[in-house]
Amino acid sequence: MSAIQNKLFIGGKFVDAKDGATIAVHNPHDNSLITHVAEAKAADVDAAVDAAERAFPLWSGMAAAERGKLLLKLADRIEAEADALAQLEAIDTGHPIRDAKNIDVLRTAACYRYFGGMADKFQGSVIPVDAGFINYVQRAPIGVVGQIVPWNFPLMFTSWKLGPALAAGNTVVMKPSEITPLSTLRIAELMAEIGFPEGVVNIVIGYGHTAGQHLAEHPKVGKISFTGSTETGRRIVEASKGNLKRVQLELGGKGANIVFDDANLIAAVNGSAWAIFHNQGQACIAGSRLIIHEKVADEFLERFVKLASSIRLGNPLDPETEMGPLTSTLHRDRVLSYVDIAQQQGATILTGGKAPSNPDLSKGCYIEPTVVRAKPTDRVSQEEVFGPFVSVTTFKDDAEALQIANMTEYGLGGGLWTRDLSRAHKMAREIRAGMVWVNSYKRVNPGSPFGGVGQSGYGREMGFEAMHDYTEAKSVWVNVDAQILPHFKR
């Protein structure tokens, strides 16, 4: 792995922060440090939002399949530095490097290459008017974008931002957490050394309270696009309103993961399971809230709780790894003080709870696959925990199912098993969010809108649905017939 890069990245340069302040950066499997990055405060977003502006006369300016061309690029070289750049987000996240290789890196050059192809291909349309009249609509990027970036998927997260932001013809200040901010800044040593043009790309780490209010709050900043918690979310609203910039939020989730009496229990299992301890649980769409059929409940759970005491806990850079450690000693803490919250509501743990045994691994932020039997009000229900714990309750019939499902605040994500097709189609239509998979759980793709309703947020990323939210609908008007005239003729 070459050195890792620990500074901002503003007007195509690494630069220190201008006061020289820096945060420590610390591997979760045993908290040490891995490097000190660059501290971006206000006056740092100031340098980085200033290039920005200036960058984007010349990039919307670009032919769209230039800027296609780049994108692709990034994609190749994305590829082509997989195991660096898995390794990278392994030491960093904690991520186990067989899910970092083959599902992180993958899914981000997708991304970018997706857009890539879509940055000549997104077009306006014509509005069949009055005779005499033609009237199309263009679509025109917004101009400087703020991203905020969530420490969960750093890589992918990434791209998924700058991918239709930039193919939209947008220039960027991206901010990603202090606490997983290298795969970012790797990603801005690629685009340097493929071509970007300066200042189109800028990274600016730094705390919420700091650089992430400040370039919310930023008057030259058009959008801001924030993944992370709800609560931020909320404030993120608040700071946008000076210039009433555009928004676009992709918030908490508790999802609702439904198993049938029908389903293929195997399956059922299996896909659970993935929905849940995939990335130690630390996903918005993870499939916390297990609802199953009366029925199936007690040969499910016994099947489920095998699986789960058996997932291999371990260091990230083990390829027999299936589960690493959480991101970080915070984070940890917070997820183990739900098991108490669980238990002071009469909970049952069913397997889990607690930090592993293996000494090994006693100085990361390990946690065991937590099982929870609970009730559908506990807050182990209703509140996102964000790790690999899972609450269980039980339905008799699909209207409970649906009730419990929906009796949350969150809408993002939910799932289902069923070999009913009809009950699938009805019940993917009643649940209350943005994405609904049936026997199946996380599937993305560049193509497919993400996203979700209510204290989930709102806005979309990835699609035509993100190139929309990147630009703003500009209707021009044309009188191709010299006999109409403005009323007012002399």
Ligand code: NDP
Second form
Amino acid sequence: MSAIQNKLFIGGKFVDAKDGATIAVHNPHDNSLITHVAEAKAADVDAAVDAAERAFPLWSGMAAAERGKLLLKLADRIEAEADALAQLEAIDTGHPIRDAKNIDVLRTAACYRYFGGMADKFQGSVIPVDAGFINYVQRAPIGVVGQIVPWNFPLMFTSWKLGPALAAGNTVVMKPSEITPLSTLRIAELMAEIGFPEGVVNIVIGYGHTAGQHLAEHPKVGKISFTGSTETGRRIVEASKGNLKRVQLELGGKGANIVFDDANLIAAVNGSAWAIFHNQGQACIAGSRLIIHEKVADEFLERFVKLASSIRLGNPLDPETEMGPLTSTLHRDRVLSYVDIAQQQGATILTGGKAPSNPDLSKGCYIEPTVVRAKPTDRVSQEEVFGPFVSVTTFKDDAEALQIANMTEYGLGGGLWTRDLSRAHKMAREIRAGMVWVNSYKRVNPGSPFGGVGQSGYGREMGFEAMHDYTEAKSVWVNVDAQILPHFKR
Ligand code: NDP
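Please supply the corresponding structure for the form predicted in complex with this ligand (the preceding block corresponds to the form predicted alone).
Following is the full complex, with the preceding chain placed first.
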């Protein structure tokens, strides 16, 4: 692996923080130190916003196809160094290397490629208005946008935010999570090499309550795109009100995953394990609530618990590893605290609920895949645990399944397993969520809008929806016949 970049990226240059402050970055496999990264505070964020503001006329004025070409080159470079990027993501986040390589890196390249292609295909429109007039609507970029990225999928989420923002002609100040900033800095290095003009993308690593808060409040920032907890999302809305900046929020979830009695049980067991245990359950769309028809519950759970307890935990760099550590000690402890919470409310731990006994993993942030039988009203069925932790409940009929599915404050993703086509469409219509998967779970694609309703946030990432969210409609009226209008005609 080449030397790990650990500075801020401002105005096309890698720089130390103005006050020289740094933050330690650890490998969650054994909590060893990887590096110290520069820590941005308000003055560094100001410098990044100024650089983005200076770059805006050039970038927004460039032919859309030229912007697209740079994004396409970036996608190619990411694929060319898939191994190194996957390794960096694995040591920084704990993602198993096979997922980092086959999912994170590939999806990241696909996202930049999609928006690279989109840049010169996202069109305005011409509206039929009064005789003698043409009215056309342009999609204009917003200006400087702020983007705040969490620690669970840093490489991929960076592409979800940068891709559409840049394709649309905005310039960006991004604050990655200080826990997992390394792959984002590598992307910045690639951008500099490829020839993105300086200041188009600026990376300020820092803490949420300082750098993040300052970015969200900044009067020169026209939009904030935030992914993280619902609680912090509310803070972002509050911070954004000074200049009425646009806000897009991708927040928590408590994905309902419903297994009907006519489901292909083998497929449902496999898919449900993927839904919750991929990335150690640290996903906003995780299927963290299993809602199973009582007729098939025993058979399903027997198979599911067996599968969960057979998942191979280990060093993320081992290609055999299926589940790595959680991303930080703090977060591991938070997830484990939900085991006590579950038991206090009378839930039963069917498997897991503790750190693995393997001494090779004792220094890391590992938790065994955990399956808990709980009531739908229990805290573990209502709150986002954000770990390899699934709560299980049963239902008698479709109406009850739907009632349980819709009884949390969240509305991000949900899934259902059935062979009945009519039931599938009806349920997909009735589940309160931004995304529903039928006989699958957690599928994403850069063309398909991603986001939620309720306390899961608003606005969408990906697809044409994201391009809309990163642009303003500008309506232009042309008096083609040069008519002198009647109002004050003399
Ligand atoms: P946060 O929402 O606190 O953090 C997400 C990002 O926002 C980080 O970059 C963070 O920086 C930043 N941030 C924090 N406070 C502010 C602020 N006042 N202004 C601007 N930016 C801010 O999530 P946590 O990391 O604390 O995780 C807690 C829980 O949130 C998880 O257990 C999970 O339930 C949920 N979560 C959901 C995610 C999703 O994908 N929807 C992603 C991450 C978390 P910093 O790291 O310095 O705090």
